[in-house]
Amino acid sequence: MNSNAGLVIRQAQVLTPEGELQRLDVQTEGHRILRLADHLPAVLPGVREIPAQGLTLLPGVIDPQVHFREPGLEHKEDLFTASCACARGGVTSFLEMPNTRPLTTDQAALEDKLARAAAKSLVNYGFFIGATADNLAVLNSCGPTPGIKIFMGSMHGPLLVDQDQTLEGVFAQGRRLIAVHAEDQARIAQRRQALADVYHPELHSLIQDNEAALLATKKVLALSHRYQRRLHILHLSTADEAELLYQDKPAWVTAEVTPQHLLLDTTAYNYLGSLAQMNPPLRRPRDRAVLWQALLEGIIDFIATDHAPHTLEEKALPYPQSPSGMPGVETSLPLMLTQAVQGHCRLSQVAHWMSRAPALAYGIPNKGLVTPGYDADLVLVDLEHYYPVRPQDLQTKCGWSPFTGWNLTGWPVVTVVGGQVAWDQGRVDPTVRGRPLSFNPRE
């Protein structure tokens, strides 16, 4: 059993809040970080030490946007083998979207999940709702959330918003953050129909193509202006999206990327068939630099993983009817911390993605830095050595990964979440469980 009494991790690498590397002793109480220090004194009895020399310690990851699948499809994914991913990827915090069996676009809903992640997930958990045609009365009462979800394109049902009239009315009323998959549903149904007689998951990236993302981030953008309203974009692929923000950008309006729209192009089709169908789609290499570019110079703000887990057996399906996603938890840090390495970006510039940023950007307070008084969500990584991505090694009920070779560094050695232990060189500890979210948004 995990006990709270609190943690000292020695002499661990710390990434302090101005960006830098010390050679510190950090020490938790509660859920808290309480102190850190050159080297601090021994410990009462029941405080338990990790020693943590030769590794770097960093801000738990706040992974933005994930579909966990429950309720309704946990052949999937559930939110117990979820949180396990999470833990061993050094995910703490995680904020899932409403496309579930029953949708969540309602309190009830919303209540039910939050019920099943406090029996279930060992990290900390937020659940957005979901907008359609019939719910907008109840879309700025529902929480706590960290914002409203609009699926635009690449969805069927009650969650398409695809009609200007109910688009407007989301943007029109109330003040919380609308979170936006942003791709032209009618452009979708356009090119799917000029390339009716292709049946190759390459296809994917040309019926939605960069036309359907501009042409719906353009349009949601000039919401925002009208109503002058918070928005975030969702898993930004393109070029030509990241062009248009470079010109047009207000201080309300933040947009993530995705580690696979960062390191995949449509290349990975030929190796990885439909492992690699994702919406947004995979974009050409162009894209990734571009996309890279906009990330470096703060025009994208955070990374998020899309994390949406399908069986092998769905994914073996012939194109169209292979679903569309990949997971993404437990590799998220891992390849990003490899990019630093290998001279890409910072180690800092990482943990501000991955971390900071996300929690500014959602108003959730007291994580996203190592220092006293924020939660003690860390993760000590092993910046040392190299291991491949196995799919034999994942804890996602999937159990595969669009990177499995990949030889990343960067691994997850212990994971806190809230002060207790979740995953421990290779061991996650079931009794772990995280706390809800809370909600601070800014105007």
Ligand code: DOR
Given for the second form:
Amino acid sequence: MNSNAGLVIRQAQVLTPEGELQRLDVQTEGHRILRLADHLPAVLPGVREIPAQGLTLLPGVIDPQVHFREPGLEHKEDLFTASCACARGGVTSFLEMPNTRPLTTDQAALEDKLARAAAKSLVNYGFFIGATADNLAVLNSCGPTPGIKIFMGSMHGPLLVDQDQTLEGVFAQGRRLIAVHAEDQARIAQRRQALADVYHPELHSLIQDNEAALLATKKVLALSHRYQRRLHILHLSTADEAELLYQDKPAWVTAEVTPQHLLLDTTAYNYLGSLAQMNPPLRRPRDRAVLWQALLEGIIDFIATDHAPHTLEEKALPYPQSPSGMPGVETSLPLMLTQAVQGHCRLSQVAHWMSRAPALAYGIPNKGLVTPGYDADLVLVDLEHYYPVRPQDLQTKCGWSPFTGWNLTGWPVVTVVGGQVAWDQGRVDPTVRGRPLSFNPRE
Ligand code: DOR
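Cool, the form predicted alone is there; where's the form predicted in complex with this ligand?
Complete assembly follows, chain above in first position.
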């Protein structure tokens, strides 16, 4: 049981706000970071000491795009199991999407999710409000929420916003951040008909092709210009869209990429089959290379997992009945830290992309840095050893990962949420609870 009286994490390599590693002691009090010093004095009774020599202390990860399935689809995942997976993965805050049952399209559904998370989530939480053709009137008044989610494609039912008039209506009204899943539904429908008699999951990347993504991203970029509206492009997946943003990326537009789109490509269908199926789909090796470059050069702002669990039974259905989506919250940080250790990027960039940049983009106060006064959302990782992704270690209810067998470094040893130890050397503390996030976004 966590008393939350305070922690002293001793002699970790701490990533400072300047992006440097320094060997320091870090003390927390309540849910905040109290102080950092070369050596802090012996602590008072009740304060827990965590010896951390040889480990690295980073700000907790904010995963700004997840699908946690509660309410309504709890056979795939729920807020407890998903947040346990977060704790294992060093994810201390998440922003969750509205395609649950009922859909999160009004204040009552939003409040229901907030109440469920307060009761069950080990980590901090926020929930998007989904746009439909009928809820324009409430989109800018519901809250608290990080923003409005629009599915332009790859969605069924009321959350599919594939009519230009509805789309423009959302941009024209209000000032709230709009986060877009940018795939053009008309293009997808047309490609599906043209390729109707092929039945391999690889087909997915041909039907929902680069052009489908580019068409949609172009459209929302134009709307964002017209209405000077804060736009976030979710899971950018193609070289074509990145090249578009190199030409035209206004200051009020941000974009994210998933570890899947950075680290996997269409060759993954050969060994993963429909486990590799997600929306937007995996792309070709060239897309991956351009996405990496765009991330390194700041055209892409941050990383999200799009954690979208489905059961293995569901995934085993023949394409196209097999659902799209992969889990991600418990592997994203080690995947990216392994990239850093292997020299593809810097440790400080990983922390920026996974903690600080999403906090800034969504205006989440006091998060994403290890500094006094900030929230004690912290992750202590081991960058010395490698350990493989194994199904039996997974906390996600779906029980599988597209990265099974990958040998990774940077696994969380301890994850701290608001000063409480949620993950401790291989064990979740199921009594820990996160808090609702607040949002003061730039417009
Ligand atoms: O692959 C995906 N699966 N992409 C999405 O945008 C939705 C998600 C899901 O909810 O399964």
